[in-house]
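Take a look at this single chain, the form predicted alone, given in C-alpha cells.
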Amino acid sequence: MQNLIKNGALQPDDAWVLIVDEATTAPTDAPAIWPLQQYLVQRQSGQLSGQPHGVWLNEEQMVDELAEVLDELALVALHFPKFADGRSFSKARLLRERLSFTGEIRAVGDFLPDQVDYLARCGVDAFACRNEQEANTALSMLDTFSVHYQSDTHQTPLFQQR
C-alpha cells in the first residue's frame, strides 16, 4: 500500500495487501487485510496462511462483530465510504477503549487530510492516503493542536492535568 502514514511518519513500503473482494487473490507470502465475512469463512475452513492477518470493516459492520477474533488480528482497517461519514471515528474509539485492541487501526477510503488529527485522537494510527500530495498534507496536519481540552485515547482531559 503506497502513501501510508503510520505512527506519525510516511512509510516507503507496506507489506500488507488489501483484499478488496472475493475476486482478489490472497497472498501466501505477505500479510493480508481481509473483508470481515471473507476472513471468517477462510478462518472457519482453516485456509488462512501463516502470515499476520487483518480485517477491514465496511461502513455497515460494527466492531462487536470482531470481538471473538480480535486477539488473532494484527490490524483492523476502517473504511470511509465518504468523508462526511463519521462512523469509523466511533469504531476506532470503541476498538481502543471498549475492546482494548492494541494492534494497528488503519483508515482507508475517503477521509480528508484535515481529519487525521481527530482520527488519531480516536485511536487510528495508520492512514492509507490516496496519493502522495494527500499523504504529505495529512502528515503536516497530524499534530494540528498541541493541547486538547477533551480526552482522547492517549491523553487525559486538560482540566484533569492541573
Given for the second form:
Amino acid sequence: MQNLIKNGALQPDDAWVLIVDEATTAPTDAPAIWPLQQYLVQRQSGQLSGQPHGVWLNEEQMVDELAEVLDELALVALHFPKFADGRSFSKARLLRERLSFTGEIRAVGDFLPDQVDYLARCGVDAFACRNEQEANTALSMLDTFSVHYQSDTHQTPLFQQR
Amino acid sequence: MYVYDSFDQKVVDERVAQFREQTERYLDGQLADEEFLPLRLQNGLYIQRHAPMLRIAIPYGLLDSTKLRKLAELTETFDKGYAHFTTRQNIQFNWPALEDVPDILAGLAQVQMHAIQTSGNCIRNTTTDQFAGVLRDEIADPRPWCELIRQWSTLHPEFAFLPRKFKIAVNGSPSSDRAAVRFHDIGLELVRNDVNELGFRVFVGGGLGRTPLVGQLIREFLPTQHLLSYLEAILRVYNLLGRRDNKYKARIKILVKALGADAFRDKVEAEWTYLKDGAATLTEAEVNRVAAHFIDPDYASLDDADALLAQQKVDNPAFAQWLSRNVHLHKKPGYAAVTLSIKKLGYAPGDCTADQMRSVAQLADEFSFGELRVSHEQNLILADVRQDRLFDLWEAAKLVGLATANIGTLSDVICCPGGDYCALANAKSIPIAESIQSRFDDLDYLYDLGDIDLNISGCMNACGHHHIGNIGILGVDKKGEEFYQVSLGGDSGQNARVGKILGPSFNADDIPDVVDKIVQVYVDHRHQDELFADTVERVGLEPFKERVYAKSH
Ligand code: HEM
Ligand code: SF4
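Having seen the form predicted alone, I'd like the form predicted in complex with its partner chain now, please.
Full complex below, order starting with the chain above.
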C-alpha cells in the first residue's frame, strides 16, 4: 500500500494487502486485510494462512461484530465511503477504549487529510492516503492543535491539566 | 464573562492558522469544492446568494463592549458596515470576501471570539436565556454549564462529522424557558433533587425545520458532574445510529422518534454505563474555576427605586411604556435588566449597523458594567442597570434609535433574512416583517394586544422559528410564485407546542390584513387579561379561519 502514514511518519514498505472483495486475490505470503464477512467464512473453514490477520469494516458494520475475533487480529481497518461519514471516529474510540484493542487501526478510503488529527485522537494510528500529496498534507496536519479540551485515547481532558 | 487563559487562546489562534492554510489550499486548487465545504462550514462560512456569509459565535449570547466594538470594526473593514443578529445567539456578516475570512477570524481571536462550529454537521453554539444570572427565580446560573459545554464541544475529535447539525440549549429558571430547550437536539434544564443537589433534566429530539417536534424527557435528574459524559453517550449513540442516507431524516429527532423515547433512553444509558465516572467526569475544581467567571459584577448596595420611577413615569408616559415593555425584573434590589430593541420600523429584524454597535458598546460601558447579551428574539440586553439610571439610559438609547418600546409585542418580529439574502429561501421575509410592522405601528394598540410572538421564516428550514410563534408565517413557493402560510398557537416555552396551520396560503400583499383579522378575532374573544396564546388555545382555530377566509360580500 502506498502513501501510508503510520506512527506519525510515511511508511514506504507496508506489507499489508487490502482485499477489497472476493475478486481480489488473497496473498499467500503477505498479511491480508479481509472484509469482515469473508474473514469469518475463511476462518470457519480453516483456510487462513499463518500470516497476521486484518479485517476491515464498512461504514455499516459496528465494532461489536468483531468482539469474538478481535484477539486474533493485528489490524482493523475502518473504511470511509465518504469523508463526511463520521461513524468511524466513534468506532475507533470504541475499539481502543471499550474493547481495549492494541493492534493497528487504519483509516482507508475517502477521508481527508484535514481529518487525520481528529482520527488520531480517536485511536487511529495508520492512514492509507489517496495520493502522495494528500499523505504529505496529512502528515503536516497531524499536530495542528497543541491544546485539546477533551479527553481522547491518548490524553486526559484539559481541565485536569489546568 | 468567561476570560480565556493561554490554553483557550491557543485553540482559537491555532484554528485561525489552520483555516488560513485550508483556504489557501482551496484557492490554489488542492481542495475540491466538496472537500472544502465541511471545513469552511465548521468555520461558519457559507456560500450564499450574493457572496459568502460568515456566522460568528456569541457563546450563550454573552458579549462585552470590546467584542462589540471589534465586530463593528470588522464589518466596516471587511463588509458593508452592518451585520445581523440571529435567532441562535450568533451574528452574521453577509458579504465578506472568501479571501478575507482568515483575517476576520484573526481579528475575532484578538477579542476572544471565533466562528468555530457555527455551521456544519457538528455541535453548534450552545444557547441559553438572555437573562441568565440576573433572574430572581433561577435555580442556578446556566452560563458556567454553557461554557463547559462550549469547551467540551469545541473541536471534539469524535463528533465533528455527525449525521447532521447538533444544537444544545440550557435553561436555569423553573418558571420560564426563554431558551426554547424543548426545541433543541438536547435541552437541559437545571433542577435540584430531594436532597438539594444540582442536576439537569435532559430533553432530547426537539427541533424545527421540516419535521417540527417537541423534545422528549429522557432523564429526570443528571448530577452535574456527569454532564459531559452523558452528553458524550447521547452523541455517540446518535453518531453511530443516526440516519445518513437522507439529510432530511438525519437529525437526532428522527432517530428518537423512530426508536421511541424509551428505547433511545435505554441505548444512551447503556452507553453511559461505560462512560460514567470516566475521564469526562467534571471535577469540582474545574466547575469552580469556570463558575468564578460568572460571579456577580460589583453591584452597589441599593434599594429598589420605586418612588423615583413612579414619579418619572407620571412625568413621562413614553418612559412608562418603555419601562413596562423593555425593562425586566432583576434579582438584585435597585437594578434592572433592559432590552434595547433593534426592531425599529425600517430596519430588518436583527440588522445592526457598525454605528449602532458602537452606541450599544458605549451604553454598556456607561450603564451595565461593559457587558451585554443577545437574545434569540434578535434584541440586545443590558442586564445590570441601576434603576436610578434607567431614565438616563432611556434618553441615551432614544438618541441612537434603540429605545423602541415594543419588546414582546407584535412588532417585535423574529425574522430570518429570507429571499433577500438566503439562497435557500422560497420567499422573502424581511418585507413581510416590515409590512406588518408598519400596519401595527400604533404603540397603544400594540400594548392593548399584549404579548404576541410573531415569527417569520422564508422557508421550511425555520430559521425564523415560525413553528413556535404564536403567529407563524412561512414562505412557500408555488410554481415559482411566493406565498405565505400562516400558523397559530406555537409556543417556545414550557408549554412547548408547534403551531397549527390555518389553511391555504396568502399573497404577500394580503399578509397585513390577515394578521389584522387574526388580531381582531382575538380582541373579540379574549377574556379580560387573557393572552393571545391562551385565547388561541381556548377557542381553537375555527373562529380565526372563519374570519380570515370569509368571502367578502
Ligand atoms: C442566510 C443564510 C442561512 C442559511 C443558508 C441557513 C440554513 C439553514 C438550514 C439549511 C436550516 C435547516 C436545518 C435543518 O432543518 O436541519 C436552518 C435552520 C435554522 N436556522 Fe438557518 N440559515 C441561514 C441563516 C439563518 C439566520 C439569519 C438565522 C437567524 C435569524 C438562522 C437560524 C436558524 C435556526 C434557529 C434554525 C433551526 C431550526 C431548528 O431548530 O431545527 N439561520 N438554517
Ligand atoms: S428559513 Fe430558509 S430562507 Fe430563512 S434564512 Fe433559513 S434557510 Fe434561509
